[in-house]
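The form predicted alone is given below as one chain in structure tokens.
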Amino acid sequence: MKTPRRTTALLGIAAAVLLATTACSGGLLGGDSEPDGEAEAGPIKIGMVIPISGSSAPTGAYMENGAQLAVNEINDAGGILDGRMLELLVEDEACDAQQGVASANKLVSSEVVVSVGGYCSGATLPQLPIFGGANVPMIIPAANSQDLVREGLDNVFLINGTGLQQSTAALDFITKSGYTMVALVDDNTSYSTDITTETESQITEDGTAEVVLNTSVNAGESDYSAVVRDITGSGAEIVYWTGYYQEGGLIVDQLRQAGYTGDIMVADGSADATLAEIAGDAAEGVFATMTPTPDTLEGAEEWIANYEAEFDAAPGPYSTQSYDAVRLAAEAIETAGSTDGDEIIAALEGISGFDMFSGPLEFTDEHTLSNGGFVILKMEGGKFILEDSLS
């Protein structure tokens, strides 16, 4: 039985807070946005918040393009609730705090009736509150910072594994590879240093390994010879990196200029492609704490065939999450046989089994998934490949 969970939104962020008064006072806070009538023969709205700009958008397409997918599978099969529709709307977070807000009010006033965005979770926290005000469920499918469940907040839902059980993958590679001198260095955000901070605990208790150094860089910076330094003098075997690829890149390749031969790891937040882009060569033999990339799943071919055709390019890092998310979606306003965001929710607590790429879906009290199934990745040849399945 699910242990009760709050309903009010207390995250306490002002901005946020005084947007989503700002739209209940145009009537669409407090329940089912849909009105009889018309509207309840229409398509059904589906909001997405991602990065669309910035430099997170590769990602961003990547999760739009693979929700999207499911959308016109979906339609084609015949829509859901006796023929609708389904419809996508996405709008852009840039991985910034108040253009998410911004974003979330907008879809909320576009009368969306579940989200499945979410990848940044500095970004995707202050929409908690616009999305829970709204009675809209949210479907997370790439944010996971802890700090997104520590609110116990009805609507939220992730689909992706926890920055805990991220943090706990990495203890294992760590253990298992017999390192013994750990750096770890996030980017001051809620997703970053949520893992750090796990990981950092996690070692200490385990007490195979030692953290020699925790320390935390400006994201936006071209310049990482700070920490570099303090990188090269601590001793670290390995250095653990849990911001996203734009600053890995530059912090991997500016280690191997300056002499690093211990290992790296990054976290999922830089296991993409772009990180050998923007490091070139030093990201080879990079390893990564990630949830399986579309060519690292085992049985993906023909859904990957399907991506290329429909969009003329490769599916990368949570196009699957974002697909599944909107699948989930569908499936619970279809067990529902509603849109009303309570009875989403309530269909949501109660599906068991459903089929996701990550496995069949068992959601613990707090919304997560009860197995966050982290691999570990390898740079080869400019590409993240599987090096570790940790089973």
The other form holds:
Amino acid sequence: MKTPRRTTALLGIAAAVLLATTACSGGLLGGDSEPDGEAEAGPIKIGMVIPISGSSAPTGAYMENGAQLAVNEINDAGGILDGRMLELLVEDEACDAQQGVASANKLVSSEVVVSVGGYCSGATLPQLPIFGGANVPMIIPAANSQDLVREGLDNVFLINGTGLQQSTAALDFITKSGYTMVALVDDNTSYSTDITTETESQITEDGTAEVVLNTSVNAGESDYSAVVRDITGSGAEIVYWTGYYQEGGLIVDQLRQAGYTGDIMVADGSADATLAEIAGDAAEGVFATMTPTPDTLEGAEEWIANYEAEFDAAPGPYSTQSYDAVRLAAEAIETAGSTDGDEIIAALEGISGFDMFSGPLEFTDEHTLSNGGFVILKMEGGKFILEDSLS
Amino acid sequence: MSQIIWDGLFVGSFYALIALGYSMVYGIIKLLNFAHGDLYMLGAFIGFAVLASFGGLATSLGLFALIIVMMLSMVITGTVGVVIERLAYRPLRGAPRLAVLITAVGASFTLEYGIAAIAGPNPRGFPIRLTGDVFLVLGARVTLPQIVLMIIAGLLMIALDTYIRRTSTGRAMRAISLDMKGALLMGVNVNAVISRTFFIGSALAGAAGVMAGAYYGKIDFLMGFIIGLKAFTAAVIGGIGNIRGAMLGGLVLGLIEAFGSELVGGQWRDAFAFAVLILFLTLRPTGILGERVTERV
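Go ahead and give the structure of the form predicted together with its partner chain, now that the form predicted alone is out.
Every component of the complex follows; first up is the chain already shown.
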């Protein structure tokens, strides 16, 4: 009896000592171990938390490539701040809040200067205080829930249109096309409910159309017959699905199988070719509210060619925004003349007319784009093409 | 109304097919096989791999190819089920029930993340899509694929029911479920019969997986989790350990869900289904067809 108990006690003490020392080395030794001179001359680290695993992993790959392309171009041109190279550090968020927090912490402890990640709003939201606490400016290329804006943090900049701007685009298209009865369906995530809430209040305010159904589904199921029955029974002329494509594909398919003949529109989380892979022929003619993708942009041919040469694949959604996020970060660091968080934030706030895929950049007081740049796409032959630029 | 009933029955027949394997395994060795839903997922992925490797040839054959692929997938998932029993459950047969239950959860995660590691974590579109005519039956829209899939499910269930009632293996299964030691003393090869039970149950789950892939068009490595729990719920509703109970329980659960989501909204579907599970466990733990069994001392 004696020996095991003593062993446990010893083990406990050993564990406590180990924990204490590692905690110290992270907090105190970590900062001292790197001589100042080396930090000044070494590569400038840019962090990126994106979905590498999980259901949104394909988009994460596009984002990483887009960011890497910008890093390569900047490094080939001689780097920034008198020849310092950029280094992209990528971590997984898996569209999961806990994973996102762990990855953000990891990046902060590897001393990134700027963060250019953020895809799932639900996973990005809890990262804000972590990067904020470390005074790391965040340039968020994709996540666009109004929740991110509502936090009102100084270090957060959104270069994708927001949920509010997306719902404005949806309303524009709805009124323009003369639909009068609209059904809104979300998947209960922050990103998705944000768009349906904003769309419903805007449609109600506008008054030309009416929301006949606003409902939610559980993500991760196969059978959506309940919501399909609700939609067909509601008399809606257009359904606006604001969740991601894996459920979107099933809902589109099941709606058509149930004989729904109205139009279907999806939000940017579903604007992906995988939607057609899941829904098959039913996806034909589906509209999407989306910020421009490379293949719908005019004058992006050279950029697409560079991308294809580099990664041997076609660029997908959010590769342009990620590319722009890195370029914007580099521009801000160069303007600030420093890697200090406060100075970069000041530089970002002062930026005016910086040329991006979505147009010349101006930030609003809320650190969102002054112009969301949303367009309407339409699925034809398994691919989304530009239907209406809404301008 | 008739649309709700039809939708419920259709989903219910999937639940029933998977609940059968759950119920059989529980009936014979009193184990809640939490890996069962993941065998459904495995079946879908095997179907996907086979169809993808044959490419356009298989997709052009449509339903015929699907049935061949389904049979192949049944054999493989059945074998995997036997292997899981042999490696993970049999060594623990004398152990407390809780230990085996936790092993089953472990087997479930092993299957899920094993497939995620091999096939990648992204959802896949299934290569064959069942499409067909639409009939209006009493105001409900019924599609040809739905009818075909329900007929396949029905045939599989009838075959199983006959097998258990008419063959010597079936008799041995029933004997073991009543009294394993007694059956052993009467010369029944208990291990062989349990292996066969796992084979049949897992094969049925694999068949359901292929059918779901072809009907819904999307498969992913976590697709077995919720449906595994639903099948468990169906088995409890029908009377766990009872084969006909599992079939009935599946259909009843499908209907309960369909009416429930009509009543309170689609996002409440799962909450509703599992509330029914809790209700049954408290009020009638033996299920609809189960009998009250007094513990023998």
